[in-house]
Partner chain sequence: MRTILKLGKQEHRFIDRISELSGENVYSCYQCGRCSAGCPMAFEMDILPNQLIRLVQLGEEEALIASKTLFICASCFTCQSRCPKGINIANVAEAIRYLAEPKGKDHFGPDEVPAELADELP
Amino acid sequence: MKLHYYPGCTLKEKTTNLDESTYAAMKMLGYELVEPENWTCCGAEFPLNEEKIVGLAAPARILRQVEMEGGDKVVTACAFCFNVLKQTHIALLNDPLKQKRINAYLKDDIRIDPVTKERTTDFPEYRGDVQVLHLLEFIQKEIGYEKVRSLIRRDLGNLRAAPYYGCRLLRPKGETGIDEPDDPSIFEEFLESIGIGVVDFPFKQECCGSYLSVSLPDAASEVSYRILRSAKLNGADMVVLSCPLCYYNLDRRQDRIREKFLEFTGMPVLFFTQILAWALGVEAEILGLDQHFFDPRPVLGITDKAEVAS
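Quick one: this chain alone, in the form predicted in complex with the partner chain?
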């Protein structure tokens, strides 16, 4: 089955492990992912101000492209892209004036084919009918946990994972989130369906520090550390998440966290698609597990090539 999938820049440039594991897992679940042609950056940040309407053009253009290709929904694995696209979808849906203004931009779109140099103009307007789903939602609503359960090939029953939602899957509260902001369960349900133990921990919806890791690295380390510590205190073997920025703060910056908090011994941080693909029997090499700062392979029981192959 074909499915529109929007990867987003980070997944192609930096956290390729999220992108590759998504492809691998979805293949096992029977889906062929199709990326909308000529997709661009989602904008990375939903414009909060009324006046920053141009910021909606990029995400709206992506949705329009999906619509042009006959799609009625698009899934993302990146929590940030999901958030921007979903908020854009809702903003345009609820505000006809906004939709009109954005369509005025979209109409003037010009595309030049890099090879033939052929110019395409006169694009259609975006009608606003494309549903934006995070992959966790797609699994819950369209694939179904029963089906996932039936396709599991590896037993992860001895492992305990802490689902980390972060901000972008749940907030802003209201239509944008995929679950209740303070009482979510979709991630837990997903983990249960792949047969891994689930750890409940009170920091699952706390902020990782976001881009403050650039401007205020110490502060970001501190909040990231509290999340990892809480997961560990509650008995987690790993943290599972869906946002590249959270992954950056919680995994890639563990060096800084360990410098600052000496008692912290580290914690594997995995994308939800990596653990899904692993449970579905995908080979470890494809999952980009070697890209992590804290190597998750030992906890998954991957010690050498031979074992992986089995």
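Any chance you could show the form predicted on its own after that form predicted in complex with the partner chain?
Next up is only this chain, free of partner chains and other molecules.
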């Protein structure tokens, strides 16, 4: 079954392990992911300026392309991309004037084929019919946990994972949030469906420091340390997440965290699609495990770069 999938820029450049494990896992679940033709960056941040419509152009163009290709929904594994696309969908759906303005803005779009150099200018108006779902939502609502359980090929019952939501999956409440911000359960239910023990910890909804990793790296390191420390103190073997920026702060910056907090020995941080694909029987070499700062292979029972027979 074909399903429109928007990967976003970061998954094609910096976190290919999230993108490739998403493709692998969804194939095992019976889905062929289709990327919108000529997709571009969604903008990474939803524009807060209500007056300037230009900020909605990039995400609206992506949604329009999905609609043009006959899709009624699009999924994404990236928390930032989901947040931007979902808020854009709601903004245009709830405000007919804003939808009219963005369509007028995009009316003069020109697309040039990189091979034939043919110019395309005749684009239909976006009607607002494309549903935006995070992949965790799609698994819950469209696939169902019962089917996921029936397809599990590796027993991961000895593992305990701390689900980390971060900011973008749960907020703003009532708009992008995939669950109740103060008492979420969708990530826990997902992990339980693939046979992993779930660890509840008080920092699962806290911000990892986000872009402070650029402007105030020490502050980001401290916040990330608190999250990892909390997960470990509550008995987790790993932290599981969906956001590329959270992954950067919690995994790729563990060298900085160790320098600042000498007692911290490190902790595996995995994308939810990596652990899903592994549970479904996907080979380890496809999961991009060598891209992690803290090697997650030992906790998964992989003794070297070659997959160990399960």
